[in-house]
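There is one chain below, alone, in structure tokens, taken in the form predicted on its own.
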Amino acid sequence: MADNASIPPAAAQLPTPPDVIRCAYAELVVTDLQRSRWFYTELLGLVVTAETEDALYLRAFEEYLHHSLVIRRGPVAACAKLAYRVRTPRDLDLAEEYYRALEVPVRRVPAGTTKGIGEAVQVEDPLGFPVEFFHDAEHVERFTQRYDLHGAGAISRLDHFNVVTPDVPAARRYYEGLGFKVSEDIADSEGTVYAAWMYRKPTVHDVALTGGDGPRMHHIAFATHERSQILHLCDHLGAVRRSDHIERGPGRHGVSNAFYLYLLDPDGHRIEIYTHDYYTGDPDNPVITWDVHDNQRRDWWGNPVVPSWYANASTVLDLDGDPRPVVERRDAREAEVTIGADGFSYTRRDEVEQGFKVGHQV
């Protein structure tokens, strides 16, 4: 467990948290399953593990667990679940005890409640997100060497979630209490933290915390091995006259160093395709802190970011399937500098000090 400086209030009295391995799957509600099927299977090339009249269970080529994404038909597009795998079945007991001590809604659900997933603990976490913890899952064929099936834009695996929350420091303390570490963050000279990238597996992140009105889901991300696979997806969309699914990119992030592309599915859920971040598995992996006025934190090449990427995000549901109310971010200083994830302005520190309006485009 983390030390007292990095855990939530009263966490010294909390039970031992579950041992989270990694982000494992997401469940999205879509309004038209056939339109979404085209996007996720024909365009992205995800493998259909199973399907019902109302849902598709999908995985990427290197994944051997039953699925890493569920898309389910429903009346309102939303994020219904973010799921983490835990190390042992005993960790389900720890998860139940931990979240009951946090006094948030908790459900223990039997195996098969979600197709292909064993017994699980579902919670509305302290940030307001619907989260599931599981260990057992059905194993299926791993298509790592089925190159005859991959296609030029092959996606390898689920990489991370990105969530929008009005209080990033509190969210960071909560995830540190779960044993997550920070790889990178964004702050100003007065110590205000605007975003944090946090991990359990040895990559830059399993979850990113971005400041804004929330709880909302900003995006889920899948990894490829090569930049050329991301570029192929862009060419594919152009060839079928669907390039309006591209919201941002391709480009290279400053934070994480990853090559990226952001797509919008038919319901507006944001999907990132992501490659070339770095290893974080050593215990003394250093935290990289970016100044909020650093031009290159969002895009290493300095390309402007479309306003929708900051303003829009997916509704999240509670455990009963109802949309969660959104809490506005109230930090006035933060609102002056950023809109949404990690800053809308393309500014330099010296310009701000000379009295330029923050948000001035150069």
Contents of the next structure:
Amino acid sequence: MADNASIPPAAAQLPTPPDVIRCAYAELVVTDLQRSRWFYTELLGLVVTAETEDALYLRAFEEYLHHSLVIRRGPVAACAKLAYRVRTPRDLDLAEEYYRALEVPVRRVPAGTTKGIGEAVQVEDPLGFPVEFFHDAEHVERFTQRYDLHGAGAISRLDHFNVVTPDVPAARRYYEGLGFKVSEDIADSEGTVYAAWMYRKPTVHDVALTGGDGPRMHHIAFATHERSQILHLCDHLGAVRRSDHIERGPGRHGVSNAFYLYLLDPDGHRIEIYTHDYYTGDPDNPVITWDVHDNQRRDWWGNPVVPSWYANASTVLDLDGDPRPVVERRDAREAEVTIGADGFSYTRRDEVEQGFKVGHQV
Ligand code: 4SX
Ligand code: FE2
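What would the structure be for the form predicted together with 3,4-dihydroxybenzenesulfonic acid, rather than the form predicted on its own?
Whole complex next, starting from this chain.
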């Protein structure tokens, strides 16, 4: 068999992709900057690197690039950008050529177009997301050992993006073309794929693909060092009677094995706090495929996923700042096949195979 037998012809004809290091920052549009300031700086404890009349540039305690999150005031809540860092300045040329070959909108912007970020290539990716590639960024103080500043819920760094897209296998092929590898996915025995987790840095993911109407942004995830920091965030929210910001968890994921919590910011943007996934950096890292009916896939303890987690996600903007229309998912939806009258899930597959009626109805 030829070496490239598994490469789809379209990908084989594309130029060399840029060398993506990792997911690096996101930009969210919020409708009330002061309300969001409380959530991101007082509750989550993110550090303010810079502030303008209409935007906050935030980083976590171990980050030394200018920001990992921009919160910008705007008329409608949305995700304005998902940014990846590339290895060298030359990778910006590769990014430009790559996306021109994909025939999607591409724009090269000078340094400083986003505060603290060098020259960049902005694209509307084939999945419809506003994506930026950059190499240079302003360095700021890394607060790793500023324990005097870390609260009990200290967040260390950005971990991943999660995007909603109708056709997960097509999105997976697009990201594989860009050099990402799959760590885990969720499928059924008929071959429908419901979600996939993909990485460049050696963790479970930089981006997760969630099957649904898209393009929409499902969540942005930040990492802590300890589970206790996630539990503290829950206690903090309870103490200020803002527990309604908690959407799902805390819990242990099946996929990724990470300990998690999903919060909703004041505009409903979903933020995950995540810790303790595993190393994936060897070239033969095994892919884990979960059965969509396995009731421990999304929560290792079998707790049900709340319907809003499947249903809701943030609008994304195009490069002109206009909301992107959404394309409907045509394949089966995970919530339908696992929840309610038409759905089922099990805890012990062998008992299901033997025909016992032990399926866990959630
Ligand atoms: O819900 S899942 O256990 O599938 C999951 C969701 C695993 C890892 C994640 O980062 C996530 O958002
Ligand atoms: Fe996540």
